[in-house]
Amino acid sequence: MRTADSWFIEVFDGKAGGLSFYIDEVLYEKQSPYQNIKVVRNAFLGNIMLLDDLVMLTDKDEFFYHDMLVHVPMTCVDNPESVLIVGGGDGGSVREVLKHPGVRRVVLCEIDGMVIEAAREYFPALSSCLDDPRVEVVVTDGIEYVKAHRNEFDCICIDSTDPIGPAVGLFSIEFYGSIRDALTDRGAMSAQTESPAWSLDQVSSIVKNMRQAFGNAYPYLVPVPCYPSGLWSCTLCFKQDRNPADVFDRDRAELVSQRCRYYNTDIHRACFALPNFIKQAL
C-alpha cells in the first residue's frame, strides 16, 4: 500500500510488521494481465520494483539475492554450459550466470513481458545483459516451457515471486519433477524459498515438495535487507545427489567472486549452516 503522504508500507504476514520507505517519485505504473507493476524512486534505495505492491528488488540490495540464487548452484555443476532462468524478468539472475566463463546459452523464461519492459527502462544495470548473444528471452509460462524441454539444462534457477497469483504453480511437486526432468544428469536447480523467520511453515512445505521430486534438497540462507525479516532462504537440489558444501568448484568460485559484491567461497560454505529452529522445522 502507499499512503497519501508518499510513504510506502509493505505489511508482512498480516500485522506482523513491515517495510516502509518514502517514495520520491513514481517512475512507472502499469497493469499487466498478471499483476500490477510499479517502479518507484527512493533517494537511499534507488529504483524499486513493486509487483502487486510487494517489493521485488531495489538498486541498493538486489545483489544479495541474485548472487546467492545463481552462484551457489552454478559452482556446484561441472562446467555448466546451458542455463535456464524461470522468472527473473529484471535480468539480474541472467547477469550473474554470464559471469561463468563456460556458459554458452542462457534462456530467460518470464511469463510477464511487461516486467522485462519495465526492467529494460529502469534497471539497465540488470537488464542490459539480456542483449548478450548467448541469451534467449522467452515470454511464456515457465511451467509449460519446462515440460517441453527434457535433459537440456545444466543449471536451472527459479527466480519467482511469492507463491501467490501466477507463481503458485512454481512451488508444486509436479513442477519440481518437470525441473528435474529438464536437467542434465550433472545438473542442479536453485529456487527462492521464502523467509524462514516469518514463514517457516511455508519454507518447510516447499522444501518437502522438492525432496519428494528430487530425493534431495539443501536449504541455504541469504540476507536480503528489503525482503520480509531480512532473512531469506533458497534451496538447492541435484539431479544426482551430492554434498553442495564439498563439490563446488572452488577455482571457478574464486574467479567469479572477484566480480561479485556478496558471493565468495567462504559464504558458499557457510550458507548451508542452518540455525536449530530451521533444522527442527525441516
Ligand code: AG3
Second form
Amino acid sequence: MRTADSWFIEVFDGKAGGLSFYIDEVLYEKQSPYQNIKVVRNAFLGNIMLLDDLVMLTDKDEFFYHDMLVHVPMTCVDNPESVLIVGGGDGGSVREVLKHPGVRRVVLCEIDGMVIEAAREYFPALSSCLDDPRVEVVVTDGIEYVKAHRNEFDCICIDSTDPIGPAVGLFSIEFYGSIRDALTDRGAMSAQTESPAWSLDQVSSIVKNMRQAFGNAYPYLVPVPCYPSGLWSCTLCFKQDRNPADVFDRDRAELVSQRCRYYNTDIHRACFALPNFIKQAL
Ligand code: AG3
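Now that you have shown the form predicted alone, what about the form predicted in complex with the ligand?
First the chain shown before, then all remaining chains and molecules of the complex.
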C-alpha cells in the first residue's frame, strides 16, 4: 500500500496514476497463504476491502458490481435452481443470487478462508447471507472444484480478483472449458472481466479465451466508481449459445429489481450496448 499521510492509492499498472482515498482507520490487516487482506475505513465510502492492495469492494458502491455480475446471467437462464459462485468470499454475490425465488442451492467456492473471516466481521450486510440454509460454503481452489462437477449448475458467476497472483488460472481457456462442463444445458456463466477503459487488451484477451471455450461471449458494461477508471466489464457466456435478448426473463427481472439499487430491466437491455472503441477491440 502506498500511503502519503494516510492516503491509499491503487496504482494503475505501474503507471503514474491511480485511484486514491483517505484512510480514516485500518480495521484489519493479515497475510493469508494467498494474499494480503486489509479492511480499511473511509468516512465517505464506508468499509473497504483490499486484496494485495487492490480495491475489491466498498460499502458505498458494491451494489453496482454485485447487481450486474449476478442478475444479468440469472435472468438469462430459465428457472435457475443451482448456482455456483467462484471467489466472492465477501458474500455479496451470494446475497444477490438468493433474491431469485426459485434458487434451491448456492455454492460459494472461495480459495481463501480468511477473506470470508474478514467479511464476516467487517461486511455483515454482505456475509450474513452465508448462513442461509440454501448456501454451502466450500473453502477450496475453484479450479479443482469446477473440474470435479459436471452438468450441475444452472448459473456460475466468477467473482474473482484481477488476472494476477492466485486468480490467473481463473481466466484460462481450460478453466472456462471446465465451467462449461459444470453447467447444465440451459446454463450460463458470468465473470468480472476488467476495465475496458484502462485495460482493453486484457478485456479482449479474456473474451477471446471465453469464445474459444464456449463458442460465444457477450461482454457488458457496469460502472464501478471505486475500481480503476470507474468503467468495468462483465461477460456472459452460454453453454448452448443463445441471444441474451431472447432468453431474458423480464418478469423475474422486474421482481428482483424491486430489491436492487442498480439493476433494472432498462439497465439490463442497455448494458450490452458497447462504445465503438470496445466493439473494435473485441
Ligand atoms: N472482485 C474484484 C474485481 C476486480 C477489482 N480490481 C481492481 N480493483 N483492480 C470483487 C469481489 C467482490 N465480491
